[in-house]
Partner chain sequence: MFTLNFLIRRLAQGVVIIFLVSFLIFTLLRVVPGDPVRLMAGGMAPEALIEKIAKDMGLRDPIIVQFGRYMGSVVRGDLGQSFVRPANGASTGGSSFNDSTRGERAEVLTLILEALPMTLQLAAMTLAISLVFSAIIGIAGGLYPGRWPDKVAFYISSIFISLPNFWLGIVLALLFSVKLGWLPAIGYNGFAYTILPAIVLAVEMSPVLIRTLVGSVSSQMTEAYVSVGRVRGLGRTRIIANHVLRNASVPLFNLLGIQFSSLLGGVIIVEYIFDYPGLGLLTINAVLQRDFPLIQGIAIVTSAIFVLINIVVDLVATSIDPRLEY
Amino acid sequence: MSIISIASPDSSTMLASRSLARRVFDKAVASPGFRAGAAIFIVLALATALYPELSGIDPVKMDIKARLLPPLFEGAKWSWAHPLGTDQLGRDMLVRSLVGLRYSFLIGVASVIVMLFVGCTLGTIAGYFGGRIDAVIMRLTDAQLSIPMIILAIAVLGVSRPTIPAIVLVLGMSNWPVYARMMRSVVMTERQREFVRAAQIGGSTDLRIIVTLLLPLLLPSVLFTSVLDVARMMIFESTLGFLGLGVQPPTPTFGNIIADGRKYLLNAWWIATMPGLFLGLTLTSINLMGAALERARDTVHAGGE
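Present the coordinates for that one chain in the form predicted in complex with the partner chain.
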């Protein structure tokens, strides 16, 4: 990535020649919040990608002799072999947390993709065609926004086996109304503009206008918002795991590690708290980047156009 180059502050004429999305991105990257988030994220990503394989520790291998070892510098029995200690079955907490982070992140990203697809499709249809289709889709979003999705998620996953595709689908269906509303409102204003009319007069079909003119213009700003939703979905996923409705053990995920650790809270506090620290750190880094992007988008859109 070569965009780290710092743009000189008075380069507004040069700025205008770049695309809006690019300007937002550059502005966000220049903010300290984004850089701090990105730095934490890269460190965590590298650790997650490499450490479980490099250390050669199996996250599900039990070792009863080394059970309930405390993390570094805590008590008498700590060791460098298990920097974050071990759980009630002698499994290494650091490797388990990192493997849990993999699942959590992949599920988070996948469910946001599902959500974007459903939300943007329905929102664009509602905003572009209007009328009765619009009314139906909007009432549907109203209804869904008034039920907490966690109820539906528990109801669905409580009975059908919680496999990864099922979890991704349930999470993806949870927040699409927000995107549908967002897309609808921008599509409604954009479709009144001259370039859309010109394309219509020129004989373009609706599909062609949507795909080639509207989506490239509107998607980037929606994508900036969706960064924050990755974090939200990761929390949702771990909540489900905590209730026993996420990816099933022995596969370690944040939710089921914390749920396990809750039983040993009084004599081994690190089992429940350490994975949460990792999750919190990851989410903070994603949220810092997402918030910086949103902020940059708002200032560029407010001042730029």
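Shown: the form predicted in complex with the partner chain; wanted: the form predicted alone:
What follows is just the one chain, with no partners and no other molecules.
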């Protein structure tokens, strides 16, 4: 049975896509893993959005008199004003970690948007038109995959100031081939379906078929998969920051905070540990939700509801 009718292809495809996405999401939400991940993520999101503003603490303001204060549960010099301690310059570790989470998550999401746009666009074009266009795009993906992300980052960010837009572009452009190949393989199959042929017979242009028929049907599954890539991009962003190729100080990010704290691991372990803890919790929450969505998607596609 075809997903779409000849009489009203656009609306039928939209409804089928929304129904599939809704079933996948509902099934994922019912799983304990998704709920646990969502609970952790919501708590972190609220803390990130509210605490730095409500506390009134500037994450980059130095206070030498309060330097290297331990967390509340460690040592005798702790302060209620700095529950997770301070760094070597007297800056509050809780506020710096939460602001670092803001930047890391923003860069992770923006990078995934870039790779989705570039990869899905090129993959859809390659899969729909085939021939020489397909060959050229696939050679581009092969060439891109042959360049390690860290080499591309050094080449681009090493010769210019590592700004947030530049980091987003480097991360996004280094990972788009995965989505290009995914979309290409699926579009090559879907373009042979009855609803696409019906639209072609009805006089629809290639652009209209791609935008109104294929993308609404295929994007939900790709978006569910991309949730896990947000966590992966956050790890890459932190790696760049640790190597000095990420967002530059004094702006706090996980990478540069941990890089600063490695010099104080013996006598001020919390400087590197606290942002690492926040990063680990964030990645765990995203991975729990992403894994639940992927399992639900596979189950729904297999008809095992």
